[in-house]
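In structure tokens, one chain follows: the form predicted alone.
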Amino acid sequence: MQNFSDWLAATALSHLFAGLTWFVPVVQTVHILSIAVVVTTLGMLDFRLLRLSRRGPPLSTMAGNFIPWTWRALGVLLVSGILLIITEPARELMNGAFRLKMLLVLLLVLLTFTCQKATAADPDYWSASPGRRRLGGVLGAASLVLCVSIVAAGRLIAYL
């Protein structure tokens, strides 16, 4: 990974991005706003899975409305994250907090995809039985913990 990081840091694109004083703050702002979209959309769904929120449309309707925004925001996060990696490869790629963050993001994506598929196949999936309600609550709690952990790991990148 060190060799790749060194190679990437030596590229003209990395030098260009690093030389633009406005580039990192703008990309970081886009990145942070996209994180807010992901955490907000998933948080609303997680609260419903945990039965902390009962008012409003059914979970399947909420998922149909929010999950597309989640995927779009994750796409923006991917692009903005790659731009930040190109700009400062050693700061990101060689950082344990960054690697942990990427692992947690992967887990959150898999969890979100799993929940989305179940809801798409059966809109009442998460309320069809006590066992599914409990599983939905566990997945909602796991998703919230992952979201908070990803944000914390992202902040730790600056300090490790």
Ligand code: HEM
Given for the second form:
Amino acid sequence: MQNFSDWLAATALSHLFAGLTWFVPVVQTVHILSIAVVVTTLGMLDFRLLRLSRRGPPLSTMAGNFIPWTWRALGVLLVSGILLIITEPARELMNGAFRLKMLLVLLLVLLTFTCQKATAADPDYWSASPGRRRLGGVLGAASLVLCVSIVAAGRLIAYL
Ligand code: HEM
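Please could you give me the other form, the form predicted in complex with this ligand, since above is the form predicted alone?
Starting with the chain above, the whole complex follows.
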């Protein structure tokens, strides 16, 4: 990883991005706005799965409306994150908090995909039985904990 990081830092593209004083602040701003979309869309679904919010459209409608925005925002996070990595490879790739964050992002993607698939196959999947409701609650809690942990790990990158 160290060799790859050194190679990336020596590329013309990395030098170009690092030489532009506005580049990192603009890309980080895009990253932060996309975080807001992910945490808001998943947060509203998780509150419904945890039965902390009960009024409003059914979960399946909310999932149909919100999760496509979660995926779009994750796409922007991936692109903006890669641009930040190209600009400062050693700061990210050799950073324990960054590596932990990427693992947590992968878990969040798998959890969100599972929720979306189950709800698409059966709109009442998470409310069909007491066991399903409990499972939905566990999934909602896990998703919330992952979102908070990813944000904390993302912030920690700058301090390690
Ligand atoms: C999808 C893949 C993602 C990649 C490749 C990625 C990559 C990065 C990188 C390289 C940084 C800059 C760290 C630094 O130099 O200080 C960063 C910052 C950050 N990321 Fe991500 N990220 C991704 C997804 C996410 C997600 C899903 C969240 C939250 C839900 C998130 C939250 C953060 C936070 C809070 C920061 C710190 C922002 C700041 O201090 O200005 N990231 N990310």
